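Shown next as structure tokens: one chain only, the form predicted on its own.
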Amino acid sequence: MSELIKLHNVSLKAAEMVEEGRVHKALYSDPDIFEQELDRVFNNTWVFIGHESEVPEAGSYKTAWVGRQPVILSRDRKMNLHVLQNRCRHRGATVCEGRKGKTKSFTCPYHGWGYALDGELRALPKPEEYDGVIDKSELPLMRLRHESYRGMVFATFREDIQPLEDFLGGAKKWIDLFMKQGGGYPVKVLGEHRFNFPGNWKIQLENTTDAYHFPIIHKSFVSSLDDATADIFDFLNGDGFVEDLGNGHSVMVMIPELVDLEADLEQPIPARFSELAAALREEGRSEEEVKRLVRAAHGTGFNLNLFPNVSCSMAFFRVLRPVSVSETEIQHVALGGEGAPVAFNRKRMRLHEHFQGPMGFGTPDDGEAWERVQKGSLAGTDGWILVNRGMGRLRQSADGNVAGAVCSETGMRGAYRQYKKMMAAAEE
């Protein structure tokens, strides 16, 4: 007879692997500690959904993920959102299955029930054979608490925990510096893609706080570069650092100089965004939104970690969805101005294919380097990854948080912090 496996002890054993300065190689391939962070983690925070700007109109929706549960982010008539669980109150099927679009309804394709875009039922077929069986008014789409910061919409399984604010906490001055990119327009998503790798999703939180792999993993991109754009990208040495916000959040400032998008808008448009520069005059703009817009067109010079599944990474959104212990599907999405200049649209998308796009530098580099943690995480029976870089040199920001250089694992440790934190937390 199988003996059944005590999960609240294969917990406890995940946040005994996590020390400060190092965590345990099976954090990476452990299929009962993967199915624990499921429960601990995703279905007890906050968890990043999508932009409201994936939904702009009455009947947009699109459809996601908190942890491996689907759901759907939708906007009604009335232009509210609604976070609904995507699961027909009948027999479970999925009500929907497109990516995002526009619709009047969801409707379960097994067996017709119809949903309204807030979720209430509204017509199921013979409907007579349910009299005195059912009340319609208590089978909605099940409902996820959500809540919004700066268009970014997150949702919980939670109605208990602190309000979204609350845990972004520090974080929020770095979404406000963020959003500015959007060259004094709303920042909107301009388009997605999406691939998935074999490894363990911890690798991804892991790899937008760790600018030590840049100049290493990353030469093709650099070397694709002029030469003052590759100076503005050998940052390690420069005054970047890396700050750990709490609650598991981190920003890792690369180029002090891009952190405020609308700042020193004084100096020369650099020779890279002439074309761009020169395509906004022709329109008509004013020297002053030149010099904004093409600021903007950076994007920002820091990488924003959110605890646990996306990165505000200089000019996109990365968004990672755990599939299972050795596969994750990651999201990057193109960000730009909603009504601002097709030209600075055009750059923003041009310089995200660079180096994010499918056929861009950054993505390949980083997904084979992502694979071969996760193999090289198999070898041997006993052994620790290393998270200490910086543990010798922390100072406290201005802030007062505690901060690193930018080369160091600041924001991992961070992270681990609260990841220990969540997965000990029945057992305290």
Second form
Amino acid sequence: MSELIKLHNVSLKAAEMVEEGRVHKALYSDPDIFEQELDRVFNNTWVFIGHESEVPEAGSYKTAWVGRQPVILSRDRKMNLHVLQNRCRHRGATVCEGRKGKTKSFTCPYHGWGYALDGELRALPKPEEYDGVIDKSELPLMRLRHESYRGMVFATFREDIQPLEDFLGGAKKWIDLFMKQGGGYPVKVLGEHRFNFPGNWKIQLENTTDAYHFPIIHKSFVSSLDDATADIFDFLNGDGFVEDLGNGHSVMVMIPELVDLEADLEQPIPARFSELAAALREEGRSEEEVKRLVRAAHGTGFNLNLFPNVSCSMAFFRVLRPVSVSETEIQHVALGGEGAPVAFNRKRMRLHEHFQGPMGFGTPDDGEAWERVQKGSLAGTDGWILVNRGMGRLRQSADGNVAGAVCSETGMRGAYRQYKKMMAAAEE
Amino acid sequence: MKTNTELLSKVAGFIWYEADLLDHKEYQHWLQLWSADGLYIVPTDINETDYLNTLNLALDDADMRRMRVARLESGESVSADAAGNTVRMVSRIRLLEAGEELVIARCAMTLNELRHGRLITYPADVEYQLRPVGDGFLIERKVIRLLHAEGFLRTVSFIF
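Having seen the form predicted on its own, could you now give me the structure of the form predicted together with its partner chain?
Below is the whole assembly, all chains and molecules, this chain first.
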């Protein structure tokens, strides 16, 4: 546990800093490694950039990032999606600064080059000076390859890597389950919280598959719940598990009875949802629909971690973006049902506000812990982060994957295995 | 422009009193300033007005306010225990409505927080809906429109 690593001259390659069960703390704080990660991980795989419901109509757009690179997700007049580099082909200014909205085109503010929603260069001022110099058809906004699964849009700079569905592999089953929380309506983005923390992106990556921290760091959140709900969140001694799904993905099932939101619809309505049930009944919803919506309002009982930047986290998307070796931006994207009853979507947003975002009852405590991990990573010249919890008690899941207890660090090891593979592959 | 200086002075006194309670973490007294139906709102979009049907950073009714205060005072929250002090400046107070049942005031606030030795500043536009009661007011609604609401904020373990 105490081998000395020369940090000033990083002789040990990043991939060698990842062992099964521990990772070297320099992975959180070495700026050279961070630059390598952008190339070898974020520019080299499928990265989540948004949900289709965020660009619902022809002309809708949202801005996003692949690693550090700004991109635009747009929907053209034929309703096709495009992912475009947010960079004018002339002198390189961004052509879209809005967070999201509707537009007919993207026009560079500097010299007025205008691009269509599919990225094609349509018009530019004083075109005669370009006669015989450029061909407009050769200067569209650069397009990224993109594919969607169940409304989740991923993009990549790599034309030659495996199809998204192959990359997601064993995670697809869990995305299908996650999308049941629309309560019978298509899942829709309702809004998002944004915050940052002074720490490395991998600290957040680990956190979403870390049940071990929950009752400790989130004690004040649990104390704010009624007894029945607090019991639900007391899951460390339950039957939950963490399963390694391959390609860096993993699922952490905390509340097994909330894996399938379309099952067990006969359960009595919990006290904290009695007002929602009453509102739905008042609207004339059938008892069957009331039960389905109330169960969906809970959110699922699991966190699905998709390497490298998104988690389907119980009821919302948690999206991370690496800004620098010691700064990470996070989006907590609230979800509801498209066309679902107003009372249902309201309840979903109120639950999201309760725990998530920079003013939630949970996130600030996570942020405090992550900030301390980053600060602690600078202590000493040597040190390892332990991710070996549960390694001695692994078993095979029903789907044939490696699984451990709910509070095991099986998911982190899966993510770091993928990280190591990607960092090492590029060094050959 | 005619200004009701007596009312403005009374409103300013109330808003400064609230600001002082919050900076000095006298949260139990702060809870007493509210009407039972009052809402404490920090929107994610400063142009939004349909708070119930949109996602907010905070939308606290009486229960959530009580729980938020309980969390900050519980000793169970590491971020609340690590929180430094805040100093807020409130100025530019203007009365938008001066009814007998409801007074609406808008003001500018700059909140400074010292957190782990770093100074963080939150400029905001704040709107109060106040119900005159006896000599003072009860807060019916307080909307804090953070200038940086749409950006990436630091986490918050105090009350705006």
